[in-house]
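Okay, so here's just one chain, in structure tokens, the form predicted alone.
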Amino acid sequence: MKINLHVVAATFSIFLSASFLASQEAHAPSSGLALTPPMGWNSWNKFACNVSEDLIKGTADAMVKSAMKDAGYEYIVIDDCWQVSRDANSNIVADPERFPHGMKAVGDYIHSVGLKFGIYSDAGSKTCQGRPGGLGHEYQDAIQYAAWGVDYLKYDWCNTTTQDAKASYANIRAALDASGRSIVLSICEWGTAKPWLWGKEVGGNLWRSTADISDKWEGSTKWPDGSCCSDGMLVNLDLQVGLASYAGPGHWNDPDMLEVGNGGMTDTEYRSHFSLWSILAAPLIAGNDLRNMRPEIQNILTNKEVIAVDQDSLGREGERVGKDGNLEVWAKQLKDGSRAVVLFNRGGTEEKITAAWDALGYPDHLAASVRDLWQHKDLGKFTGKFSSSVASHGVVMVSVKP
């Protein structure tokens, strides 16, 4: 048999290249990040452009004192408007009036209380608020962020004109990895280019699957310039249907940040919002004023039994498994084989909702223990199904364990 040495050499070269790339990927700073959905706080939903060093430090302190840190929240993320220009060397410059000690000092303070530091930029020439964007400065900015101690980057999609989304986000991930620091990448592309199809491939740890959320139950609101919109909680929830298979450890669908505590919904609706985001394995990024939080809101945001559903290490996103008009059943498989279940009532009156075992992937004859995760109470053993009355716009959230 005659052996073609050129073919052998080429095949071996390809093998070595593939092995090298796999090795590089396995040892990239981004490997092993966000194995459960990120938890933290972001400034935008409550404060928009009104950010400052004092606000961020005060929020970090409040996250610790309010028991949110103990419940699993770890990132403090400064959204748009912290940056004002680029200097003579094109380095990004923080607002010297609002951040007089600079961003490294802010990051150092956040780290000093045991939390992680997040920041915001944009894949385009300018951010959504017209501040300097990252286009053409990806590697330079990544080095700067690493020097400041940044642990999380939210990367927006304004002013991008003809850019390709997948290539743009692959570029910023490569830049972050080249900086040598482990930095979570939050792709904020609003779902336009279906980032769930490619977000994992380019090294995104979470990707927005919706337009911006607004602090309302349903409907949409036009932005002041009339360009687009922000959507109520139900709009963003419905857009998650069919996306569950794309989420998993290290890469998550993101229906946008939490509005819990910002005043536009009732506490019942906020409890529903938090329960549904948790069963979706969505990132839990609070957006309220942690320094001035009612006990009822704190209790929602720090419910460890509900958070445990979101943070379950199996990394399975929950799905809607039953719908009858305004009455819905959502379920999520957990690592121990049990299910988390949300009975959800969109309607205007209290209604009875039933979760049948076969919809959860269990046989009808199975006996299972049911626990209410908001009342923190065992409800007993049930066979074949579980039913409960559910308040208007409310939820009953339970675990079902054979």
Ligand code: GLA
Contents of the next structure:
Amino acid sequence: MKINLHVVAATFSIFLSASFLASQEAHAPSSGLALTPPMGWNSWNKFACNVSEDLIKGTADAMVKSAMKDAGYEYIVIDDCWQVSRDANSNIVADPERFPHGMKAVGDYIHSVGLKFGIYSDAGSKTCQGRPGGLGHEYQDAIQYAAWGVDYLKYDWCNTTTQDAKASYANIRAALDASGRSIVLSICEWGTAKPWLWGKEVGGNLWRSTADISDKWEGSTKWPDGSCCSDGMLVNLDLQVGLASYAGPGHWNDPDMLEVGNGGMTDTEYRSHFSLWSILAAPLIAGNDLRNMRPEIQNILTNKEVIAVDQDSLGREGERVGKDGNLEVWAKQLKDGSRAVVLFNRGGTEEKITAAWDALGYPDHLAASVRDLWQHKDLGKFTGKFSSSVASHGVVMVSVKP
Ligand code: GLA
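Alternate state requested, the form predicted in complex with alpha-D-galactopyranose (shown: the form predicted alone):
Then the entire complex follows, led off by the chain already shown.
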């Protein structure tokens, strides 16, 4: 038998480089991050540009005191407007009035109470609020963020002109990894270039699948400059249909941050918002003032049974499995084989909604225990289906366990 040594050598070297790359990937500082959807708080929804050291420290304290830390919230993320310029060496400069002790001091404080530090920048020349962006400074900024103790970077998409989205996010991921620090990468390009198709490949841990959420139930409004959009909660919810297969441990669809507690929706609507984001395995990033929360809002944000659905280690995103006009059934498979189910009534009057077992992937004859995750109550055994009346704009959320 004649052996072609060139082929053997080439095969061997392909094998070597493939295993070298695989081992490099396995040891990248970002491997193993966000195995469940990230949980935390972000300044934007409530405070916009009104960020400061006091706000961030107060929020970190409140996250601990309000039992949110205990419920799993971890990242405190400062969104746009913390930065004002670049210095003579092009280093990014934080607002000296709003952050008088600098960003490392902020990060140190957040870490001192057992939480993690997130920050915001933009893949273009400027952020959405016109502050200095990251373009051309990716490696320099990544080193700076690592030195400040940053654990999470939200990277926006304003002022990117002709940039390629996939290449831009791959570049910042490489820069973050080169810093040597484990940093979650939150891709914020609003779903424009379908980041669910490439977000995982470039090392993104979550990617926005929608335009910006706003604190309202429905409807979509263009920004004053004609660009798109400020969306009601239902708009962002509906945009998740069809995306479930792209999510999994380490890489999540992000229908945008929570508006729970910001005042534009009723508590019933906020309970629906929180339940639906949890069934979607969405990142749970609170966006309200944690220092001044009504108990009803705190109860929503810290419902451990609902959070457990979001954080289930199987990492399946739930899907809409039934729709009849305004009445919907959403379901999510959980690690132990059970299902979390949301009966959702978008309409204006109370209605009865039924989840049939076959829509959940169960045989009709199966008997399963049903537990109400908002009332914290076992409802008994049901065969073939479970029905409940559901308030207008409300949900009934249950687990169904064979
Ligand atoms: C964009 C993002 C928002 C927020 C603002 C800040 O609109 O989508 O989430 O970060 O920028 O300017």
